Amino acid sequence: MKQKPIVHRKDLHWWEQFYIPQIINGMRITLSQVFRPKFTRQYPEEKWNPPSSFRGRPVLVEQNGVERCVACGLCSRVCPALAIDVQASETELLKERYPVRFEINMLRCIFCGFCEEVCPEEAIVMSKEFELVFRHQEDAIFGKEKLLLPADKLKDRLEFLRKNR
């Protein structure tokens, strides 16, 4: 990389010593900022469709009509803010175990990611929904009836983490 000539305050012309050309070059830079167009968006009457990369908050991946979670319990573990609570049991399903409690707190939920990166089962992806609102604290605390949704309804999501894998 090529490093920039030293200068000397000697050197320079005496406009130069007053920072007049470094003042024009910031006034040019503000003046072509104030032409361009806008791009705030009026929340909340004019909604927001994240791209498949956003990360919302947690949901429980459900195929068929059970949940793709064998308990594993790696998402608990990895959760830096400690707010996910996984419960197993044994099935008699083909997969073996499966939650009989899985609640996450959402005041606690940082939206990292971690959880969706170590399921080796795609059983907990980051959906598009950030509106979370609660009048009470347990009301943050989301079970499976609020977490479980159908694989459909995640298609995007799941595609976008199977390509960038």
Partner chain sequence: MELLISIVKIVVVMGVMLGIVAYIVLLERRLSAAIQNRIGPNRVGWQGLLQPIADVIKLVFKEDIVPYKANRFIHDLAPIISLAVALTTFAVVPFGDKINLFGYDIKLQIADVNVGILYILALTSLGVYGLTLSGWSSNSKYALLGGVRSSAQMISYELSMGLAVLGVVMIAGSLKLDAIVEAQAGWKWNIFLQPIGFITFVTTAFAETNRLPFDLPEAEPELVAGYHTEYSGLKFGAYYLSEYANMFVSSAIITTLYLGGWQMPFVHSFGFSDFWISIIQVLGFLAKVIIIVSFFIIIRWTIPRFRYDQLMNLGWKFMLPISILNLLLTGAAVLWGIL
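Just so we're on the same page, rigid core means the largest C-alpha set that superposes within 1.5 Å between forms. Residue numbers count along the first chain shown, from 1. As the structure is a computational prediction, the values presented were derived from the model and not from experiment. Compared with the form predicted in complex with its partner chain:
- The Cα position of residue 26 differs by 2 Å or more between the two forms after fitting on the rigid core.
With the form predicted alone already on screen, would you show the form predicted in complex with its partner chain?
Only one chain is given; partner chains and other molecules are left out.
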């Protein structure tokens, strides 16, 4: 856009120094905004679908009925808010290790996405969910049952991660 020339006060015509035509012009612009479309989203009725780059609450990816996580503890280690608690155990499956307990304290989580970045198995990713409301502090600690989400529900994010690796 071309820059408009700067107008100094002394350049103004005496009629312009009254500012009244300018004020009326300004009011015309102000009023014309009334008829423009509104930006407001009527939230609870009209939900927002975030783009795949959105970092909502972290979830565990579930594949073939079990989590991908191998309980290496890297996420727990990297988490700046100390929100993740992992306890490892052995399993008969190919991956040999799995987390018996995996808890994220959603009151501590700052949605930085470090856990997702550090995970070697792509087992923990940021979902699109941003509606987190709790009645009690205990409710805010999400165990495995709340964290597990099937991989096909997280396709967007997984694809996004692969593209940007």
